[in-house]
Amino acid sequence: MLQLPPIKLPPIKLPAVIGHRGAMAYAPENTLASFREARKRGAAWVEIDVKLTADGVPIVMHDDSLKRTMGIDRLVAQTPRAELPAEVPTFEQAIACFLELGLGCNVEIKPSEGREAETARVAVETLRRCWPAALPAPLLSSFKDESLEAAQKAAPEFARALLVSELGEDWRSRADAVGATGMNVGRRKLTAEGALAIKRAGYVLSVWTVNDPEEARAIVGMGADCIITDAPDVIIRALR
């Protein structure tokens, strides 16, 4: 049987500034309060992290453990949804909040070890079922190639971005393998040469996590399309 290559989506249109985990410079990260704070401070989009509880419920949480953000020394993957603090929103609750606020979203698939494909499949099923038509289509991103591959197979209509701390020699082949149209790159090791290579290859370039106004202006000058920041109001003012 003839094997057709995967369809590559057109590049997604992103705002110049996205609030990192909401607006975590001002409110607890990945909470409804943080999303509301991001909107209050001018963000049109936020970036969030989605992982699964022990009973397979997608929640908004960055770490594998609840200790840093909730003060509970317990792994998310071993905790049922019913035993999580009320401050931890489910992915569905977050989506409802985005509709209320008119927020777009970069959904980072942040799986616990061994749940890369499962987390992606649950995340995109939730998006298909719950994402409002009134909002701009979301962007999926992940450090995990397996998660992006699973997302591509389960819901190819959602745009994808490969997340990297730095550009390796294989960044282009990895991005192409998962049908990514974007690269979300850490600011610390991004060079002007790397930014130019990404843009020349036709990818949307988002850079995280940039909180200094002068650095944000310099990164945009290198060709970045989008800055992901803990303080969206500060960076929005800096880029005007």
Ligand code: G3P
Given for the second form:
Amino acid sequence: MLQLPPIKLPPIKLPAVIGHRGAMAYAPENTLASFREARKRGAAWVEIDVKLTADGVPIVMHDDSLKRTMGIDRLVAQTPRAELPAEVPTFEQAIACFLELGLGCNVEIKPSEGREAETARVAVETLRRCWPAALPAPLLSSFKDESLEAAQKAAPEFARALLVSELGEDWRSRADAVGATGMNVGRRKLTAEGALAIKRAGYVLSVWTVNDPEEARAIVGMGADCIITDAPDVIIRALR
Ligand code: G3P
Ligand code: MG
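And the form predicted in complex with the ligand, for comparison with the form predicted alone?
Once more the chain from above appears, this time first in line as the rest of the complex follows.
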């Protein structure tokens, strides 16, 4: 059978600043209120975390448990959508809010353990069905190679970034294996050499989570294309 080569995506154009979980310095993370706050504070895009409920509904939530953000001692993967607090948006509700606000989005695929591929497939199916043509195309990211691989297989048209806390020796082979054109790297272990290697190799570099103005300027000085921050207004001002 004829094997088509994988689609090679052009590097995605990201804004200089993306609001982390909305604007979590000012509003409860990953909520519609947080997305509104991010927009109000000048962000053109937000980053969100997407995972699945017990009944397979994609929702916006960072942790596997509802304990820290909702005060409920229960796992998301064991909770059906109907039993989640109303403040937790479904991915579809978040997308509708982005359309209303004109926000772009870095969709982090944040699977509960064992649901890496499934979460990615449901997320990209939702994007295909609901993502508005009026908004810039989203960026998918994940710490999980398996999630990015499943996203690539199911919907190769969405740009992908490999998320890492630390580059490691194998970052480039991992990124290439899932057709990622971006690297989303944690600020703590980012070095000037690492940033240079990423940029020389032609990847779009985003760095998280940077809330200090001086640090943001230094990281942009290393070649970063985008800063992911809890306080978009502070970092937009710092980079002006
Ligand atoms: O996507 C950047 C950042 O959100 C990754 O870490 O734990 O905040 O999802 P985390
Ligand atoms: Mg995240």
